[in-house]
Amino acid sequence: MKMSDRKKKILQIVVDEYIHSAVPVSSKVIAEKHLQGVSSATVRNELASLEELGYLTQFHTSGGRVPSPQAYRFYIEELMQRGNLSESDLDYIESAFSERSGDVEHLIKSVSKVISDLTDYTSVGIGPHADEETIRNLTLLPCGEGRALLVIVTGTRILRDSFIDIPESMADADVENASRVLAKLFEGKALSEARTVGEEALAEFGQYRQVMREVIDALKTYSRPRDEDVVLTGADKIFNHPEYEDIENVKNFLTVISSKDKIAELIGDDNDEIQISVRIGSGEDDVPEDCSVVTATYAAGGKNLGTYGVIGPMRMDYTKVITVLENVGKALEELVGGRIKDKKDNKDHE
């Protein structure tokens, strides 16, 4: 069924009074408030058959109406209005970013952090997919008793937590052996790529065949997000919003933010195009009930910078969540594609 635009205004109206005063919209605040020109009586037969749609719920007969998860979706998708930000949140996004502009690695960190003091949600951050990140060193130090460290230098990190099973009778000169054989089949390639070449070369790889298996399932483990890799901000900004008075609401919320796999799940994203996502509970994937997820896929100069998200209930002010992650999105290409540009403009001087 087509919705009239008189319909469309009037669920617009109701959402957005909703998402602001967390109190049930009556006819007479919509007739008096913002459409004088029509009677309450016109409204309220309106708001029935929105309710009768599926876009609103009544929680007392004589009360007003609330959105349910279909009207959010369509206020999303086709009423709401686009945002700007305030000069002040403006200027707080380029100076927390500016603070430390020197440091890749501790920008992408301080985005969580933006995120949820300009929206007042609790936000979540993944950082960048460890598939795409290059090796640039590998290395096997000797730990005696079979044992071996894997010790994996990348462009943004070192990965030294992985100790691997080795042959007892494996010499330390052995090791070191096998450790240069691993480097030089590794060096240059992404971690995606690291694990297909070392598949296809564990056939010939004779006396270290042991060592290459225990190396590629190793490599395996870094393609899923580790805890330090999960950022988690403003856990407590739920008590902000009257939802979350019922118990309930806290408990649902907590399972998911308590566990950093979950959190993982819940925001992380295989397309590393640039773009806005929004999920609503009540059945949708893994989001907690009453309870919406709004994320943002970064990239600049080709480079992925993660997925960042904001955790909050299903009546959110996603006029302003979504205004703040395209504007921190933007400072971001600004920022990094900017440093990536100055450095290669510096390597083709040399």
Given for the second form:
Number of protein chains: 2
Amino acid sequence: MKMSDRKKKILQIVVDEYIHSAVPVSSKVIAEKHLQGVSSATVRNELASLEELGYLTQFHTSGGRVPSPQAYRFYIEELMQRGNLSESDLDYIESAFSERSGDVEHLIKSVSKVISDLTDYTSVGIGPHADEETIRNLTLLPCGEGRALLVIVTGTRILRDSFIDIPESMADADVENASRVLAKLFEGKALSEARTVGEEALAEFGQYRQVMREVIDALKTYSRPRDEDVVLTGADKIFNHPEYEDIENVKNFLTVISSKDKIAELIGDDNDEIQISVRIGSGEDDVPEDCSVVTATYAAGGKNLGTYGVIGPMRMDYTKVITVLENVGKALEELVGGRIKDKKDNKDHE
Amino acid sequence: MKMSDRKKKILQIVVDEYIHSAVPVSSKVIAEKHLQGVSSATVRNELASLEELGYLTQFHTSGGRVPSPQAYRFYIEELMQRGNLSESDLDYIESAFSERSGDVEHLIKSVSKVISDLTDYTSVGIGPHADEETIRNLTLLPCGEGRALLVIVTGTRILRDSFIDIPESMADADVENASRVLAKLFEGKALSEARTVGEEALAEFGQYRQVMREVIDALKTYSRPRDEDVVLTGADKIFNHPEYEDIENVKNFLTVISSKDKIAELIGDDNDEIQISVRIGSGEDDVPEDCSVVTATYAAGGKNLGTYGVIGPMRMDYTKVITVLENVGKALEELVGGRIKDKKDNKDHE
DNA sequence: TGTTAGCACTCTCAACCTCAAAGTGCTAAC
DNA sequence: GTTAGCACTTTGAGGTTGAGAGTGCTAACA
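Starting from the form predicted alone, produce the coordinates for the form predicted together with the DNA.
What follows is the entire complex, opening with the chain shown before.
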């Protein structure tokens, strides 16, 4: 069966209305509030037909209609009316990003907080995966007792450090020496590339082979996000949405949310190309039953900036969420793009 | 009124029974299950008296008795029977701490996880506050474009780093030079001490005064715990306890738990001397209504190792929790005490 | 052929009742 | 001081009722 324009219109009304009222939608309110000139009986016929097509369901005979996951998908693809953010929302984004401090940790938290505050949903995010970042600076610092600290600073100022074991026989001077050699070898390379380069150069390292091995191992761990790069903001915001009066939903939600690993899995960068992804839970993937996860993968100047989004009830205000995600993306691009230029002004006010 | 021995005994039975059953305790079960030789009517008289003294309450006339906060306090101070951990619990602690990797982040997470797993409550923790740590190694690394990275490694391998702004006129060699001067000045000092030393030396720094200023500012931020030093493990464990069938309790809980700042406030080091602290929520302090927070502050070799504990319902298994906290403390002390000795063995298996 | 008024039907939800079960307080006897 | 016994209170499950909401269907209408 082909979807008539009126069916689409009615479906759109049902989804919009349900998203904003959280109450099953009846033929009466559609006819009286949104579709003047048509009687409720006519709407009822259309509703019955939309139900047959799989877009609507009802909990019981006299309960009004509720959109199915399929309806939400259709809504997002075809029916949703893109809006603009209010002035105050735009101002909020701008002010939140204006106090720029170099490090990513801070940026990750800001992005997540902005998204959560503006959408009123719980925000999840995962920072830039460093794998393709260029090593700007690599240093090995002696820390006594057979240990050294490996510090790596990359292009967009992602900082990684970890301790590595070194032979106890190595004096501080040896370490400094090794540091210079490693720096020469690795600086300017991407982290992923560095691993290969390291493996190849392994043979030349003679007695310090062990050190090189450790450095390569450390480089490997950088391909996975650290716990600190996974953020969660506004977990308590779920209580602003009536579906979470039901303890079962809260349980589902909290179980996912309580482990950084699970969050990372949920929003993990399965696909770099996708700008905005909407996933509606129905038991298939990691998305909890009755939940939706909307994420955006950000990039600027060819650099991945991480994936951020919200997790909330299936009855989510997709329009608002997507608009916020888009605007945050734009702001982020400007911020990162304009950072070098702005650096001078940024010094005096501290 | 003086508390007779029998009253104490009965109070202890009520608290124990309620902790384990979560059901209001009746005179009948006390007399039949725990206090043979006395009739339920006698117990009833005692219960009425204990209620008058403020130790017990009942939700309604025929509902059995429930301990009041005052009863829990009394129980913890006088009545609780200290127990030992089971073999398997002890093994678990040992195995969890046996794979030692130098960095504190890892340790913090392990401690918190062990506590949560063994107690079956949500565990909260805050890592060692670095303020009294000795600076073992301080380095300033040039990062181009008027920025440098300040890396500080302290005694128990707490690692802190942050970017600081430097005059753009400074060449890499200048930075390295400054790094040497700063290292000489600060190494061996405690972080708190370093701030004063820095302020005093400020005048001598001439054109690099600005750099020194930034370093001191960075040192200041180390006195507060970072978000990463505040841990939360097993938030979903609350659903194993019947009080969290009630959505209101979950709300209270999640609201506190959802912000690292609030957690830090909750368990913040108000008192270094206290080994184990039990706080029972009744709206006075940060502890949420109907919740208890039990924490232990750990130290070894004169070094603070952080504060860890659990947050859960007032009807908490205090005996188990306190036993676990004590045993974790012992294990931690051994671990940190024995670390230098063990370092050699620890290398081969990687 | 599409639309609509009208009505019977279904389902929920709150209010109310009833009744058994649990536990207490009190009294009188030991 | 202890206890048996009993009246009293309260809860909670189960059942009933009636109002309200919303639908599906039918028959009439444009």
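No experiment lies behind these values; they were computed from the predicted model shown. Residue numbers count along the first chain shown, from 1. Rigid core: the largest C-alpha set superposing within 1.5 Å between the two forms.
After superposing the rigid core, the Cα of Leu138 is displaced by 2 Å or more between the two forms. Remark: with the core as the superposition reference, the CA shift of Val215 between the two forms reaches 2 Å or more. Residue displacement note: Glu168 has its CA displaced by at least 2 Å between the two forms (rigid core superposed).
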